[in-house]
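Here we start with a single chain on its own, the form predicted alone, put down as structure tokens.
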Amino acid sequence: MTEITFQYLVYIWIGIAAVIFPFLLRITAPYGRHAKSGWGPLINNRLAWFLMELPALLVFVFLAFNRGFNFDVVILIAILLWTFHYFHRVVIFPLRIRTKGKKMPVLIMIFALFFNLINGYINGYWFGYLSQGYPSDWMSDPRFVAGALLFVAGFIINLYHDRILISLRKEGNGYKIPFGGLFKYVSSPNFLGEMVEWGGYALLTWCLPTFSFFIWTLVNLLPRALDHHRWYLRKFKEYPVERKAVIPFFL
């Protein structure tokens, strides 16, 4: 495949989440909180986390060394940092989640996959095919350190606010008002942090692959954050109306 040719893939991959992106704000994905029937056939929420999370794992790493070990130490840590993430998705989230008797609708699982499938092979594909490297100053641009500064903080952004609300979990009575850290500010801070993440991973390897996974990032987050933030509300009188629901003071 050519250079050109992937580009307009990946114009079109950016076109269709900017077409979906005002169905997701209207119609609230079925599992977790919002869990509901009728959206056939159930699977083990554990499981179908672990499912739809492995193809943007294996794809993009088997993609990614085609190059053998021939990168430059930009592509290296770009290939270090996203199989770092996945590997926690993949392994360490499903064991860590209270989900004890929870299901997904196997619907959402595949729509889940089929995103991972593709985005896994857009940006291995770029890495390992069609990428000429970074200059050997890259690592001192401005873009690459506050990109890398921006992964690292929305990574451990989501980690601390992923690890509050599997704690209330733990004390079970069902769901509770999750207080603590950007809690304070907004209803889903660990969404909050997953965006962050995926924007200094785009701002730190520059290029239109990873641009189209921060793009995805928010069309798939920023309605999940307001699902749940009107959940909180309906559910809770007592909760705090001074938060927003991703962006502190704005969203």
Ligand code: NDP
The other form holds:
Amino acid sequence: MTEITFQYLVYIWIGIAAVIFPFLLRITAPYGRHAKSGWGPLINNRLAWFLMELPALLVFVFLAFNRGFNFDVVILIAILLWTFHYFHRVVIFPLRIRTKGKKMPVLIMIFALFFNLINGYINGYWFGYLSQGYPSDWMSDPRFVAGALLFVAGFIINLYHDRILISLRKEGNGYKIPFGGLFKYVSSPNFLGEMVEWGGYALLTWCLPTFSFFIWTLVNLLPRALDHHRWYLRKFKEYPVERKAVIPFFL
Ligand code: NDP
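Can you now output the form predicted in complex with the ligand? The one shown was the form predicted alone.
After this comes the whole thing, all chains and molecules, with the earlier chain placed first.
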């Protein structure tokens, strides 16, 4: 595929995200606390997470290593960061969650799997086939430095708050009000971390495919964070009113 064709396809992919966003603001994805009947057959929650995230790891790694190890150090860092994140999401996260007996609709799993397939393909194809690499001083460029810091900070924020949420399940399978860390300011700091992480990745790699993933992360997680926030306010009368949904003091 030529670079021009590829770029058109990525613009279309970003356009699809823009079209889907208003729908996601109205339709609550029925998994986790928002699970409800009427969405067809169900699948074990843990297995679904593994299956639906797997393509983002496998397809990306398969395509990205098309040139063997014959690429510059920035591309190698980009590939390693992606692989690191998705190894955690595919293997470790599903093993850690405490969602015994919970299921999610197969349809939701298929949507997510499709998203991860395309996203893994676009980014893997870019690094493995089309990217011309980076100038030798790119690692001292402010975009790389700030992007790398944001990626690491976002990953830690995501991991830390996911762990707080998972630990709430030590006793029983229900939901509790989470406290600690950035829960003081927002209901879904784990989503905030994920958005910061992929924003950082787009900055440090400075290319259209990773930017498209950042846009998709916002499109996926902003509506879900708003849904979670409204749900907490409905469910717990004593829920801290000063908390925002996902962006401290703002949203
Ligand atoms: P949630 O915050 O809804 O849940 C995370 C885990 O904690 C789940 O196992 C959930 O159980 C449990 N949990 C959440 N809140 C509570 C509570 N108040 N009390 C007890 N247990 C709780 O995150 P998601 O499941 O939607 O997403 C998981 C991860 O995947 C996140 O890190 C997210 O950032 C990432 N993600 C990334 C996307 C992207 O586009 N990059 C898209 C979607 C997710 P249960 O499932 O039973 O509710």
